[in-house]
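One chain follows as structure tokens, the form predicted on its own.
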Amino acid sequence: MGIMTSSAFETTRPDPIAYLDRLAGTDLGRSYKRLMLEELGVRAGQTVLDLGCGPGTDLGSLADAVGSGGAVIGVDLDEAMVDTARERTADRPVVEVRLGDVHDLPLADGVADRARTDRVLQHVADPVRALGEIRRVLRPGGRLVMGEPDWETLAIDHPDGGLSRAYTRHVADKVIRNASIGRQLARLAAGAGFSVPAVLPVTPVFRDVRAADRVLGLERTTGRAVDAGYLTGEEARRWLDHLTSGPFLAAVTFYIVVAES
């Protein structure tokens, strides 16, 4: 829509696999994934599910944790993701990647000791049904670790706070299907029959506009906010101009929720 042409912003949407790889390679990605793995508490010989495994980002670390006597099963709905994950784990005999839907998992009852979902439930059609499926495939005493942002907590500093609020409202209303899933997970998991021993908030703070844009897609999302009527073109220009010229700060809360069956 041509609001801004600043070199600070990406103008084209990154390829989905490249985006997931890039996020996983950031300090933020590595740190929260490490925390999720610690909370999962995988032991040698266990069967672990990575639901919505994407291009296989986390399958290697799970394979290391279960050892040669365990099993890691990745499930994803996207054929390109599944193909990439299979290629990347071809030298990992304990890893299997299946095409499947988290609402209707291609797995028998009670097959797994551990399961993880990482930024998956914010996008699914029915998180409650997905949680029920995950509980079905976990053994009694099994553990699920979920990581999800709460997009309503997205805070971007700007001299005009109303513009920041409009931007966040647009993201929460229109961009992410289940935008406040982070805060809802503990309740939804309890409703699905899990106990929830821990909820761990992680709040990344971005001080560099380029680093934030690589995660948030600021200019592209602002264009969508204008098209949806949340910001005028003039407001969008003022918003983006300050983000590139003034000191930048943005933060969002990401919840890691531990659930036990």
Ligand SMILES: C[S@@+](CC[C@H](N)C(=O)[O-])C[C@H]1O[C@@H](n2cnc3c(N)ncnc32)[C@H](O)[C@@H]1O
Contents of the next structure:
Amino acid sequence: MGIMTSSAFETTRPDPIAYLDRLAGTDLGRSYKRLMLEELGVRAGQTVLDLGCGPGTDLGSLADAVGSGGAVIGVDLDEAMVDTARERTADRPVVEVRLGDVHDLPLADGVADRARTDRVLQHVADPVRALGEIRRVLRPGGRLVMGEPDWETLAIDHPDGGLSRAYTRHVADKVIRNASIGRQLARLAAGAGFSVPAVLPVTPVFRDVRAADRVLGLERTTGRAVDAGYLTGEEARRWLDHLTSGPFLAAVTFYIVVAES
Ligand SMILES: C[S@@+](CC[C@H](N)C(=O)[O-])C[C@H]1O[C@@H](n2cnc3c(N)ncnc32)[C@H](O)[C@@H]1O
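Return one more block: the form predicted in complex with the ligand, after the form predicted on its own shown previously.
The next block holds the full complex; its first chain is the one shown before.
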């Protein structure tokens, strides 16, 4: 449905690659990716996997970290992502990009020293199986760093708290397949046989509705909440009107989880 309340909101859904590029280019994107890279502790000469590598966002920084004697393998299920990742890393001889599924990785046992997943496990059909696969392809003593949001923690300020709760409940129930994966990762990784030395929360606070909209797609998602019966049309208008008129605040917790095999 079209609610069309304010020019603050993006009206069309961005292309998936443009969306990922845009987020990676924000201060938030750069800072959490830097933290994930630090936690990965890559050494020269190592073999590093980026599982669900998208358009190759992190392959360059991983290539810098392993140096000319190492290897970086990106894996993604989506052909357009793989094609773009290959184009963008064509000048990086240590990088290889494979079409593949994190549930059934096209990799031999114990080949990798390090692996990362960045906003991938929130979307997969079976995170437990994916973690088992990642453990299989890591060598003993290898390290996995995961970064996933917990959408149940999405807090958007509104004078009518019921609308905020309904909005978040819709996102958690209907928009993201594994919405509370962030808080579950440490337990799921332990269940897959990893030790989990660190869990680092990153909680961006958005005080600019436009910046939040670029990440959250507020108007589009509100339209879906109406279609799914979480908000009435009138509630949706009150919700969006306030988001653009009053001081805005939204926050969501993103968990970075370090796991060792
Ligand atoms: C939110 S994007 C993140 C991309 C990249 N990690 C980044 O930070 O820019 C999620 C990516 O996971 C990929 N993906 C989803 N399910 C997958 C699966 N089962 N196996 C491999 N890749 C998958 C998608 O195609 C998409 O490129």
